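Here we start with a single chain on its own, the form predicted together with the partner chain, put down as C-alpha cells.
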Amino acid sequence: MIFSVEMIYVLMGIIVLGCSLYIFADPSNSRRFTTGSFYLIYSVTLMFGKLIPPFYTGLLAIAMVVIIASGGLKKSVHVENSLQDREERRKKLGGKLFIPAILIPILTLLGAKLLAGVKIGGKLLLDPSNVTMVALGLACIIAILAAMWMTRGTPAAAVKESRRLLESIGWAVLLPQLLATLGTIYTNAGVGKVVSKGVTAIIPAGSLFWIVVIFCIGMALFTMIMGNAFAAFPVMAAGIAIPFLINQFDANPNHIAAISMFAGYCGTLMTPMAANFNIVPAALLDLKDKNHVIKVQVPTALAVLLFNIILMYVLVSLDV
C-alpha cells in the first residue's frame, strides 16, 4: 500500500519529538530535563513501534510511568499571545477559520469511503488494516497546510502551538493505551475466568429479574473499574450472558448484545478510568474539577441503565 498506518504514528511521533525538544530548551521549567524525556520516549514508542523489540517497548513504557509517578513531569508556563493581539487576528480572517478544522471529518469520511480499496499502479492506496486512521492521518496533515497557509503560520509555529495543547493534556494522553493494555495482561493472567466463577456463585439462579439487574449492573461496575466496556463484555457473557440468559432463559442473542454494550457504556460515563472521554477533556477545557465531566453525566447514565434493564428483561420475558 502507499498509505500506511505506521505513517501515521510516525507523524504522530514527529509531532511530539518536536514538543519535546522546545521543552529541553526552555529554561522556565524547572523539571525541563525529566519532562522533556518523558516526551521523547513517547515519540520514539509512536515512531519505531514496530520496529522495536516488545520487551524495550514495555521498558520505555514503564520508564515513563516512572517519570510520571516520581513527578518528573512538569507543565510548562505558556505565554498565550494577548486576546487583543488574537481578536486582531481573528478579524482577519473571520469565519474562514472553521475551514481547516471542518476539513478534518469531512475529508476522513471522504477518504474512508471514497478511497478504500482504491488502486494505484497495481498498489492498494489507503492501508486496508484501518482505513479510517489512515484517512484522517491523511486528512489532518491537509489540514495542517491549509491552517499554516491561511494563518501564515510556519511549521515552528504549528509545534509550539501543538506542545501547549499537549502539555495541558499531561500525564493523561497516556492513559487509554495504557489502560488496552491492562486489559491484554488481564486476559493473560485468567481475570476473566475468576470473575466469572465468583459472579456466578451469588446469582438466584431461578430469577430471569435478578439475573438481567445483576448483569446489567455488572456491566456498568466492570466497565467502571476497567474504564472500558469492550474489556467487560466477555467476562460478564461468559459469567452471565451465555450460561443464564441465551441457555437458560432462551434469550436473543442480538438483544442482549445491543443492550449489554449500552449498560457498559453507562458505566464509561461515570468512571474517571476513562480517561480519554472524562478526564482528558476536563483538562482540554480547562475545568478545576477533574471530576466535572462525569459528574454531568451520572443522572443520564443511571437513567439509561434503568431503562435498559427494563428493556432487557422485557425482551427476554416476551419472547420477541
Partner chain sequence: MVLIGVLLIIIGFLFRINSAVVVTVSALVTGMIAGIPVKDIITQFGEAFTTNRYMSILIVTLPVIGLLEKNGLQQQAASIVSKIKAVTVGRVLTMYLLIREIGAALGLNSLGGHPQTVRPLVAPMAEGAAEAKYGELPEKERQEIRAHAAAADNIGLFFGEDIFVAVGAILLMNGFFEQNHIQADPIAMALWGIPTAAFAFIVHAIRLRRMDKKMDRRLGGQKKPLG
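Let me have the form predicted on its own next, following on from the form predicted together with the partner chain.
Nothing else is written out below except the one chain.
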C-alpha cells in the first residue's frame, strides 16, 4: 500500500518530536527538561510503537506517568501577537479562516468513500485495515498545507502552534492510547462477571425494568471512567446485556448494541476522561474553566440517558 496507518503515526510522532525539541530549548519553562522528555517519549511511542516490544512500551508509558505524578509537566509561556495584530489578520482573511478546518471532514469523507480499494501501480492507495484513519491523516496534512499557504506561514510556525495546542492538552494527550486498551483489560480481568453477580444479588429476578436501568446507567458510568463507550461496552455486555437482556429476555442484540452505545455516549459528555471531546475544545477556546464544556453538556446528557432507558425498555418489552 502507498499510505498506511503506520505512516500516519510516524508523521504524528515527527510533529511531537519537533514540539519536544522546542520545549527543551525554551529557557522560560523552569521544567523544560522533564516536560520535553515527556513529549519526547510520547513521540517515540508514536514513531516506533510497532517496533518496540509491548513490555518496553509499557515502561515508556510508566515513565511518562512518573513525570506527570512528580509535577514535571509544566505548560510553557507562549508569546503571541497582540490582540490588534490578530484582529487585523482575522479581518484580512475573513471567512477563509474556516477553509482548513472544513477541509478536514470533507476530505476525510471523500477519501474514505471514494479511495477505498483504489490501486496505483498495483498497490492500494490507502491502508485497507483502517481507510478512514488514513484518509483523516492525509486530510489533516492537506489542511495544514492550505493554512500555511493562506497565512504565508512556515513549517516551523506549524510545529510551534502544534506545540502550543499540545501543551494546552497536557497529560490528557495520553488518554486515547491508554483507554483504548482498558476495555480489553477489564474484560480479561473478569470485571464483567463481577458486574453480573452484583446485578443478580441486587435486582429482583425477572425485573426487566431495573435491569435496563442498571445497564444503561452502567454504560454511562463505565464510559465516564474509561473515557470511551467502546471500552465500556465489552464489560457491560458480558456482565448484563448477554446473560440477562439477550439470553433471559430474548432481546434483539441489534437494539441492545445500538442503544447501549448511545447510553455510553451520555457518559462521554460528562467526563474529562473523554479528552478529545471535552478537554481539547476547552484548550482550543482558551477557556479559563477547563470543565466548562462538561458542565454545559450535563443536562443534555442526563435527558438523553433517560430517553435511552425508556426506549430500550419499550423495545425489549416488545421483543419478549
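Quantities reported herein were computed from a predicted structural model and do not represent experimental measurements. Positions refer to the first chain, counted from 1. Under this definition, the rigid core comprises the largest set of C-alpha atoms superposing within 1.5 Å between the forms.
Core-superposed comparison between these two forms: the C-alpha position of residue 241 differs by no less than 2 Å. Fitting the two forms on the rigid core leaves the C-alpha of residue 272 displaced by at least 2 angstroms between these two forms.
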